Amino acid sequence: MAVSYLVHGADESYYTGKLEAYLRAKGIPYDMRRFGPASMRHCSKHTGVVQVPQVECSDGTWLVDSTLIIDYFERLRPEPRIDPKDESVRFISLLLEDYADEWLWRPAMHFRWSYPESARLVSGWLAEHLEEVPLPMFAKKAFWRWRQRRVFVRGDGVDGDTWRSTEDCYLDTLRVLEPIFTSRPYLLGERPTQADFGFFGPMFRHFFCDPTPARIMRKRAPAVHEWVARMWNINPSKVEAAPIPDRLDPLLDPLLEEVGRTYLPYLAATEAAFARREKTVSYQAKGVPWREPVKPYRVWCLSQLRQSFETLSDPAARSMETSLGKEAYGILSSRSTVRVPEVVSTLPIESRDQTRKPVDSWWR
């Protein structure tokens, strides 16, 4: 009997949207269950993680973390393939997926919760997830606005000094993506890769759907807007009909320069602060000083990128110095001096240590 999949997630969720697009592209059937307090207790009992999405498999196993889930399915059901065969293209695809997953999170949360129009709309959607909580609707909406701003906006370093830089992250991303999607259907070529699904997370459920950033996208980047719809309309036959990307072209240069100049140094600063057992990390990005909580998950992200980098042949590895810059090359080619935090067990998860308290992977 074939295994079936139940996705515990949300229509508003960054990473749920990313995972859904991937499952649709691969032709993997699934059912959705909207998260709530009871469903999160159910999930975390089995996985030890309080987050969405999580996948409950009919054989009793579980899948968590959108990046690891995609990697799992690429091994379990490799066709139609979204994993590039060329080693350099594959590494860049994984790097861009990670960048979109982690670096675009801040502007996505800022535009959603700092602007009243978007905050009112999305707090209403999220309030519906608390139907089992005996509070009036206005109180549930107020809870979500207070919690998300405290944790994911002000708590993530967005204030009067960094507000503009946060928004520039989104605007600059649109600027570099627009010529790419004007010239081809997907980030690296004619077929979607991990990079497309990574960018789809913030671009779909936040920037495409939330009123304030959606207006900006429609005005400034219609080709990006079209790509979002294309990603949601994808299916296995469309993937199979397109060639797998096998080279990198100059249209990617501005995006790769930004990743090398900003994101990888941020990951390195986070790792250094984590090694010193500090609670916050300070760094420079886009000419602005930042201070935010140390997120051990992102120490794990850097370790995963280094593992992928280590598999590259010497010519491919050296080409990354040209694409990403010397500082980025040094970060990727160096070895971690810290004990990398454990994120999840190898997928699928069959059982977990019940003595450990469930955690939100972003903060662990």
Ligand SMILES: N[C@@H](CCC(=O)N[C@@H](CS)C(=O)NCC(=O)O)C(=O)O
Second form
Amino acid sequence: MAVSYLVHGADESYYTGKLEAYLRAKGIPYDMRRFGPASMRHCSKHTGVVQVPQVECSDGTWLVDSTLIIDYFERLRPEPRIDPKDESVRFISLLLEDYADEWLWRPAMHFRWSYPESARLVSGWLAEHLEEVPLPMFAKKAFWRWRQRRVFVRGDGVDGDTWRSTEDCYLDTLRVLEPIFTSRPYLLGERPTQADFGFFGPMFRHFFCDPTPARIMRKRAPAVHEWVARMWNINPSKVEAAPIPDRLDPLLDPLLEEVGRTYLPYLAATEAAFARREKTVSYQAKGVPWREPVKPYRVWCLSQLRQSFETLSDPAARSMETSLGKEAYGILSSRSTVRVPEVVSTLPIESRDQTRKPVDSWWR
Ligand SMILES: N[C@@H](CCC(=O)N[C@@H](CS)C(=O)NCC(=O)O)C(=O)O
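Okay, that is the form predicted on its own; can I get the form predicted together with the named molecule now?
After this comes the whole thing, all chains and molecules, with the earlier chain placed first.
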């Protein structure tokens, strides 16, 4: 019998939206269950991590981490493939997915939680996940606003000095995406790839749906707005009918430059701080000093990117030096100096009770 999939997730969640778009593109049916404290205990008992989405499979196995889940299904059910065949295009697709997953998280959380109109709306929505908690609605809403700001806004380095730069990250992203989606339906070409699903996480559930950033998107980037809707209205026959992107073009240059100059050096700084066993990392991004918690998960992300980079042929690796810059090339081509204890590395996870204390989404 075919395996069926139960997604423990949320209608307001970045990574649940990313995963849903992918499952829709592939025609993989799934049921959704709204997460809550009890379901998180149930999931983390099997997977060792408290986060959404988590997928409970009817054969007793588990899938977790949107990037690993996409990789898993691309091997299990390759058609219609979203994984580019050309090695350089594939690497860039994975790199852009990772960038959007991790680097756009902070502006997405900032726009959601720093502005009262968005915070009021989403805290009400999230409060409904706490049905089993015996507290009045206003207290549940207040809890979410307090918790999300503490952990993901102020706790992630956003303050008076970095506020502007956090918002510029979103505005600059719209600026580079708009000409791309004006000229073609997906990031790398005619068919969506990992890069599109990565960008869909922040762009859909936060920037398109939350009132404050959504107003900005509608005004400044109607082609991005249209791409979000296109990504949701996707199905396997549409994917199948379009050619797989097989080359990189200059429209991507500003995005690749940003990834090469800002994101990869940040990952390298995180890795260095992790190696020194520090709890916070300090670095500069576009001349702005940042200080934020070290996220072991992102050390693992860098090691994963290096593993993909290592498989590139010499000319393909060299072409990355041109697209991403010298510093980025140096980071990608060097060896990881430290290993993060892997919480999840291969899927599917065989169902077994985890003895380790569960970690959070940053693997802390
Ligand atoms: N790397 C994970 C990240 C999942 C993640 O961070 N999900 C968020 C919600 S969109 C979460 O559960 N955060 C945990 C928290 O709020 O503590 C993935 O790709 O699935």
